[in-house]
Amino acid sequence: MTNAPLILLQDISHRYADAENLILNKVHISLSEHQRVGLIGPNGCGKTTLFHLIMGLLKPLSGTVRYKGKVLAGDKDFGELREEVGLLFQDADDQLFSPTVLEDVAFGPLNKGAAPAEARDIAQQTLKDLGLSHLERRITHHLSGGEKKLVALATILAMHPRVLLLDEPTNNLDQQTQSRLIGIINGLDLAFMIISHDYDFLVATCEDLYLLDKGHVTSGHTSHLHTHHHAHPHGAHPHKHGDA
């Protein structure tokens, strides 16, 4: 299925264990090669849950997850997806656990079978590509929030993913770090999906848009988010500009 989307969710429904209503109701969403998608919606509408379903961290109540046309049915299948799909968590502290930045960034390549010297080279090159070489000897948990976010992204990129899932990547970032992040993301030759409440960030990085609300998804294009009159087709949904 060479023309299949990289990621395809078909009729995905999900309910939290302690909830009566579905958080996701027969959701259909896809991500194709080199596609750049933004995902927006109110707090608690299931955006992060959707990412966790893609990664196999949660199991849907019903529906199927496909990667490159293949239905993912068990841990082995999702393990193969995780080899090529990188998830950036909302909180960088959930992603960083090694003593130093270099060790954190080298962990992924080591885990995939690279020799220690090769993993170190990959980590150093990744940090260099992101303009973060000056951080490699730093103690990870002594970094600023923005530095942690960029290093967390480096840990994913060091594994040479085919797809990125970024969950609120601009949370608690200052404007300068946001600008750096936009430059990094726009320089990547990857398919990605970004969860964000920051419309301006999505306009700067994405082409297509999914709106998740009340269990359902609608799609559009980020060029429709802003006109010269600053009009919003989703104006009924609260949103912010310039921060997360």
Contents of the next structure:
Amino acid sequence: MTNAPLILLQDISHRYADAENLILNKVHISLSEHQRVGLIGPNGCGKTTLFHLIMGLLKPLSGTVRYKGKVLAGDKDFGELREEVGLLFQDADDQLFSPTVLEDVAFGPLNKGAAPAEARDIAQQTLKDLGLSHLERRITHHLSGGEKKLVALATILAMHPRVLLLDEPTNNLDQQTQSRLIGIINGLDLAFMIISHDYDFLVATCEDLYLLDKGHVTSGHTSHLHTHHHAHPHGAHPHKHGDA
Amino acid sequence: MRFEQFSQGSSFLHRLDTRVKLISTFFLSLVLALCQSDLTALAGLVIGILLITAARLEMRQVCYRLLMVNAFVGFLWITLPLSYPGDRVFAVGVLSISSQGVALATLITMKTNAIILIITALLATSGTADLGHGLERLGMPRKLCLLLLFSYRYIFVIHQEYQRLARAARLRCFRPGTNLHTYRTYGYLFGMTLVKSCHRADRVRQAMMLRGFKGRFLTLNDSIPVRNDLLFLGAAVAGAFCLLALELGTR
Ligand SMILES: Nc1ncnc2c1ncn2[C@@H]1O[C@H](COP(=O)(O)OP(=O)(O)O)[C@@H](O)[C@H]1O
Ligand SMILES: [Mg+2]
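Rather than the form predicted on its own that you just supplied, could I have the structure of the form predicted in complex with the partner chain?
What follows is the entire complex, opening with the chain shown before.
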């Protein structure tokens, strides 16, 4: 957390149109170059909402989103951020839409202006790096839940992002695939923020920690999680940490 | 229901340039759709069978598709011979079968199957994304091409949502019958399908936008026509002209 933050959220408040309470209340969050942060909080506390606010998919009620120090207001301002920040959706089905895996992974590079042959190379290399080459020709909607998640990650990584926002990446993954994912993530040379309820996973991948509850964010360190986790080995359910 | 079931393959037709296939299909099916002579339709049917063989598709699935189309043609066979005015060849009481009606139904059957075979062999062997891209490169309005692509994409989304809900209902022991409970359940099912599809469509749009989609579909298979493509195009257009000559000659 030495250099100036890449992503900076200041006093962000948000409320969905049909709700009474603020789901985020003056939230302050930052993510610096190479910082690895876990984001935890109970179900429905607004973690996904927070990611969508960062990407500019939702407009905050008040507060500012900054990317590399620049305030982002309109849809246009988010252009650079969207090129450099990759968001892995909570539901992989939202992310995959091309008929075959290879085409889906190549979709981003093509949009970024790569020639077809180049895009194909990038896509194949990305799949290879993730150990997914065997899925190349498969039809996306026939993949298993875990495979979909990994392919969705590949579609993001193929765009060579500087920052990753991962929304519950370990859902649907078996133990072995989870370990592989940890290896992949730890091998990446970029900043990321991960939403997860899986403490082991967060301890293995992140150093810093944000806890979101009742609209407020507190920051901490994953080592807190560690002690907490060992006190409650079955603590997979989100609950309050009080002083985390 | 399966989508793009014929688009993956390695035949000569699969590898052909999409634009060539689009133009060929256009001319061949146009002549066949307008023709009125049995001979032309028969020749078209032969062309269709040749093409479908060249596409090396799984015959069972092709037959299944033909069967679905011919179910509609079946209705013509029920109505046309009975209702079309002409010489009666066979009569039972007030019902009489006219030879002109039978001839017309035969013609329509041949034309329909010929066109379906040609479209399956030429168009179904390309992915929808490639077709949309091909249409765009042929100078079709971009908005229409996008409409085609998104219709395809979201029919699939809606279908998937429906399946998901229907499965959930089935797993909770829902068995359709003729009662109010069934009708209400189907009402909920269709309603929820629409609502959920709408939400999912929105998220898919967001995901596409985040991956740099700017209103233009690009494809990995961005080929320029090679000699084979031009040869095929020449052959297909010549074929269409032969059909036309046959039609005008026998009229
Ligand atoms: N599009 C929406 N419209 C209205 N309410 C929403 C919408 N999306 C999410 N919510 C509500 O906002 C809250 C936070 O949702 P979300 O950010 O998805 O939570 P999570 O922390 O589990 O990711 C939930 O109570 C949810 O019901
Ligand atoms: Mg969520």
